[in-house]
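Take a look at this single chain in structure tokens; it is the form predicted on its own.
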Amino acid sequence: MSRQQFQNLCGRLSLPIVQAPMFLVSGPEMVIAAAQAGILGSFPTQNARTSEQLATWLDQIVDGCQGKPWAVNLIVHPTFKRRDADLEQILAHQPDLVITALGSPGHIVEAVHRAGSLVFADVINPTFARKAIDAGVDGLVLVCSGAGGHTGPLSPFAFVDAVREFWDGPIILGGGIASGRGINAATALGVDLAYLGTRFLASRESMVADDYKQMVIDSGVDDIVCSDAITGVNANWLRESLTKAGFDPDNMPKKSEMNVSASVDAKRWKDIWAAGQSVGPVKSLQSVQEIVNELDQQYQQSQSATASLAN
């Protein structure tokens, strides 16, 4: 039933992509704009300052999406103090998809299924993928090298092949995808949806400061620095923001102690800005709808080129 439910969800999208949840970036406006543009919008619950504000946001999203699919991202690690309160609001608002991060999804799967939603787990290697499958998830989000914010270590080619050895269920693939060509390449690997975050950083609906958006527009792949010094987990950061925060991007401090509170500490992320290796295609400030239109055109062109080569 869950697989058919996911296939039905995909069938309601005009383009096979998820606007990935981004800390301090995506909120109700972006999720609603994504849904209206025909893609699957999402946001992390911690972007709302409290569980009470989260409830208000979820009300806005349900009203604004008007029956179109949407998703929410929940940190499931037990040290995330709002986990249970946020989950309660999620269950009450019944998103199409709940994407878990930073911990085992096992304790929420049954409740989310009872509410009628699907559960996908955000994973960075095959070991975590196996654990998520054993916990009963409906699908996986494979976060690969090049992803913005917290990133994975593996190439998408190697990661997808490794996971397909033991999992034939739904897969969403993220890491360095920011164009229609990338979306086409992802689907050619045999995954269901592509996960795009950085491409939407400089959108009009993004919650970040104008300076952050401009830095993304001005940056290229050489301006991305991967470091575990900020939160204890490897993440990709904009070089200029590290410099402005007092770091030497070429000589980052040793790994900090990993803790979930650091990962959701807004002060820590306020002046140190995340972005993926896919910053290059971000050339200007655009609306989510304009970005989707551009991606769609590129995707159709890439599919046509692939078909021509096959013939």
Ligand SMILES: Cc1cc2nc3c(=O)[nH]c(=O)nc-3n(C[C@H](O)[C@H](O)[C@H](O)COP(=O)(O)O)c2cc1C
Second form
Amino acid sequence: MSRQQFQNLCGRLSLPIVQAPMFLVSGPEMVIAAAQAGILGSFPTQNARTSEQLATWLDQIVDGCQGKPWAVNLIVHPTFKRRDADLEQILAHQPDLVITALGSPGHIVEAVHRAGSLVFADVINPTFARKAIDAGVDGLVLVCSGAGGHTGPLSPFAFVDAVREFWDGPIILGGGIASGRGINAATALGVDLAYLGTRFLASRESMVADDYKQMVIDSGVDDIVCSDAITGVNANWLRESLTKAGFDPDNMPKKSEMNVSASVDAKRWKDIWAAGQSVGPVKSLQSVQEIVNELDQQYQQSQSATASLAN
Ligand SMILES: Cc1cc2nc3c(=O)[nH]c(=O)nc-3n(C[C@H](O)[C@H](O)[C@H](O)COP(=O)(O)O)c2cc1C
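Moving from the form predicted on its own, what structure would you give for the form predicted together with the ligand?
Whole complex next, starting from this chain.
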């Protein structure tokens, strides 16, 4: 049943991509714009300052999406203080998809299913993938190396093959995808949807400061630094923002302690700016609709190129 439900969801998208959830970046405006552009938009609940504000945002999203699919991202680690209150709001608003992060989804799967939504867990290695499957998720988001924000260590080729040894259900693939070529490559790997965060960082609907958007536009793959010093787990950051915050990007300090509150500490993420290796294709400030149009055109070109190679 859940598989059919996911296939129905994918069938309602005009391009097989998710606008991935981004701390301090994606909110109702981006999610609604994504839905109107025909892709699946998402945001992390902690972007709303309180669970009460979250309820208002969710009302706005339900109104704005007008029946088109949308998704929400919830930190499920027990130390995330708002977990249960945010979950209550999510259940009341019935998103199509709940994407869990930082912890085991086991605690929420049943309740989300009862509300009629699907649960996908964001995972960075096969061990976490197995645990999520055991917890009863409907699908996996494989976050691979090069992803913006908290990143995985694995190549998408190796990770998809490893997971396909024990999981034939839905997969969303993320990390370094920011062009139609990348989306075509993801679908060629046999996954259902591609997961794009960085590509939407410098959109008009993004909630970050203009300086941050400009730095994304001006940066290339060489300007991305992976470090666990900021939140305790490996994440990709813009080199220049690390320098401005007083770090030496080539000699980052040793790992800080992993701590969920550091992952949702707006002060850390306000000055030190996350972005993935896929910054290169971000060349100007665009609306979500313009980005989706561009991706769609590139995707079709890439599919035609692949088809002509096969002939
Ligand atoms: C600025 C920024 C903030 C992010 N915040 C979150 C978050 O709050 N929750 C989450 O699950 N993933 C977060 N991510 C990761 C994205 O959801 C996604 O995994 C990643 O952007 C995919 O790789 P890409 O950036 O190469 O497209 C963030 C990524 C970025 C760039």
